[in-house]
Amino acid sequence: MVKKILKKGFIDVVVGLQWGDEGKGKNIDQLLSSRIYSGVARFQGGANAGHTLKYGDTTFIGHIVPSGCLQKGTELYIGNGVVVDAVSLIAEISQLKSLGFDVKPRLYISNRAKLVSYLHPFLDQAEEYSRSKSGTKVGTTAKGIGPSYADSRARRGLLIGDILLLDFNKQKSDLLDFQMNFLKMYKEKYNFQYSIKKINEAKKKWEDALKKLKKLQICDVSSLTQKRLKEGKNILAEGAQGVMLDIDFGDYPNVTSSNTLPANVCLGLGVPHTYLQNIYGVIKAYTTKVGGGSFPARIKDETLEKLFQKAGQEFGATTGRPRMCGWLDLFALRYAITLSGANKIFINKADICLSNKIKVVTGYKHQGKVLKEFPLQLSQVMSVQTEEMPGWGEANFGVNNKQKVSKELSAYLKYIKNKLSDLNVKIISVGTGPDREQFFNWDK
């Protein structure tokens, strides 16, 4: 007979259900305002994430530090599934302190998290350069995330806990020699040019950051989070990127380098699945995407797409790149919900609607046939099925009362709910602006 794990606290998960950039930071802030969570945990990704947080007049864009950083008293955990850019982490801690938020006493970093080296970003750039020769660029953030995960899987990478060991310098030297040889290969084979001056500058910043990193709370986060859960405390796990960028179930190879699905919480934090409770999925009222690969739902009217970009501030928080804008893709959304197990949904940017008519993608076609299953690669999609509905202009900006919502947006939300009714999900909140109070509850 299997012994049942004694469960006191629980873990809720926030995950993007599109291609990332859904506005998860705001929704995490909403959930934390309920005061039922004692901590927030990152379980995958790295400095390629960009979570924009607002607290009064304070705006902070986080890349490594968990989104609970502006909630004083909330513990912050960086799990073993994260690849840590030490320079970015130290810079964020410093910036937060200047804003009045000293996170050092409540920040815990897994000794099993992966360490991004100063050469990883150069390798990232080199790989993208080599792909550009064949027209297969992925469109990475060039933060060294992919090469860092690759080194980890090849069992030659460095762990955060390694920096505390006596033989760290030897480990570091061996890895950096290996990476430098790789860079030289890219130069010889693909004529990728790199600056020794920039590499030396990056090395100095990295070495300085490692000295400060040593002074932070590096520990067994798996043991610590399980201890908190057994004490009856609840934890909110935040995902980076989105389900459609998952390395196994996204549009491979145009994906991120980690598993973005809630199932990875267990591996990325080191906790049993029995602690998982609610899965909060986050979407926008439309769809955006950055990076390489196909985007079936993309708005065909270039002028209209640019209006969405401007109104929705659709520029990457990490890279500043303009995001491709598209209609809500229900075919991809249903796929993401079934993969993630999301049971509650936040819809953001419902105030961004700049046309009299809007479309919703309901299916994909290949060679004239409607696809019944999500395709292995989105390049297989030749056309999409759409349904058209009335738009609502700027009528709903800042609305925080369900009763004051325009009839067009109300009809749109009911339409989405009906289309997802068989998946047993609830639309619990609809965002109508960037500020924390600009939302309304929809389906409790």
The other form holds:
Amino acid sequence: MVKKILKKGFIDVVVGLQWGDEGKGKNIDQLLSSRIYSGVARFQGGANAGHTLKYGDTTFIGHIVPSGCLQKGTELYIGNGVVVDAVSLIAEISQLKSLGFDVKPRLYISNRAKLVSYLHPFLDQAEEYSRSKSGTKVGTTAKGIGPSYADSRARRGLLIGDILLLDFNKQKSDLLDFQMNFLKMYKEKYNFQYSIKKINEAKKKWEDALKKLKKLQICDVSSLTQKRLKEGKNILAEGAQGVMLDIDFGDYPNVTSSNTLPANVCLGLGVPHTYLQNIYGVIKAYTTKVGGGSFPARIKDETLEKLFQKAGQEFGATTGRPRMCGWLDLFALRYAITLSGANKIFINKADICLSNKIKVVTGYKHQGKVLKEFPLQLSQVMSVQTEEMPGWGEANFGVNNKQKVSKELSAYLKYIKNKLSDLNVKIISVGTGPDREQFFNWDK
Ligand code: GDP
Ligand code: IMO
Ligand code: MG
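Output block for the form predicted together with guanosine-5'-diphosphate (GDP), input the form predicted on its own:
Entire complex below, previous chain first.
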């Protein structure tokens, strides 16, 4: 007989519904202020993420430490599904300390999480270099994400828990030998050049970081989070990237190397699906994308795209690269909502609207025909169907009261809600600036 799980606490999930950088960090911080969650957990990805938290004059960009770091008392979990860049982790912990947040006592790292090696970023660059010859660069963040997940899936990778084992040095040197040979292959076959000096510098930083990592709370995060849930505590699972970058359902191969969908919370944390409750999906009022691959909703007017980039500060939080800007893509959004099961939506950057008229993408076309289903590859999209409506200029910056919203933005929100009405989603909150306080509740 199957034993019934005693469900007490629950897990809510926050995921990006576009191509990442939707403002997830800010919304997580916002949700935590309700004090209903006792912890925040990362379940996938690694230091490719860049989640901006802004309060007053302080801005903190978290890459690997969960976004609950600025909420004192909130536990922070790094689940088994995460690829951990030890150097980034240690640097962030010390940056947070200098900001007055000592996260060490409340940070728990899964012993089953994957350890990124100092050679992984070099392998990432080598792979990109080999692709550049055929024009198929993914435009990765160069944080070693793909090679780390590849080693994990090939069952030769290192786990965080391994660093505490007696034979770690042997395991480590076997893997590093393998990786170095791999790097040499890229040199021989593709003429990829790497600097031994840079590798040695990276090695030193990594070894130093590992010594510090060993002293952190490395444990069975699956059992710890389940214990908390059984105590009646709730957890917020923090997605990185976005649905359109999911390894299985995004625009492969222009994707990241993990499953970004909420379904992966169970596997990336080690919790049964019965605990999942709300799925919060985050979008921008428009769309951005950084990296390779097609972007059907991209704004065609270059000057206007640049204006969006400038006003929205659309430069990657991890790499500083300019993000391409596009109109809100309702066709991709419907796909993302359907896959993720999002039931509550945050819309950010509603303060960024520069033209008198704005467009919304409602469909994709291939050889003159409107596509009924989301295509296998976005490069198959030859043109898009759009609808046009009035813009609202800078009217809504900082507005935190629904009554003060301009009539154009109000009409835009109603239009979006209407277009998604069959999907049972609520637009709960609309962001009007980067600060914690700059939002208004919309569809309670
Ligand atoms: P994440 O990766 O989804 O957490 O998002 P990022 O932090 O990479 O990028 C979102 C950017 O938008 C950050 O610079 C935020 O400070 C900023 N941001 C978030 N919400 C808003 C908003 O409503 N308006 C404006 N102007 N900026 C916002
Ligand atoms: P957050 O969590 C936006 C993109 C990269 C590249 C592709 C693969 O801040 O939303 P990777 O380094 O993961 O192998 O790169 O995915 N990418 C992101 N784009 N936001 C992110 O994270 C991203 N993480 C990866 O630009 O196109
Ligand atoms: Mg980001």
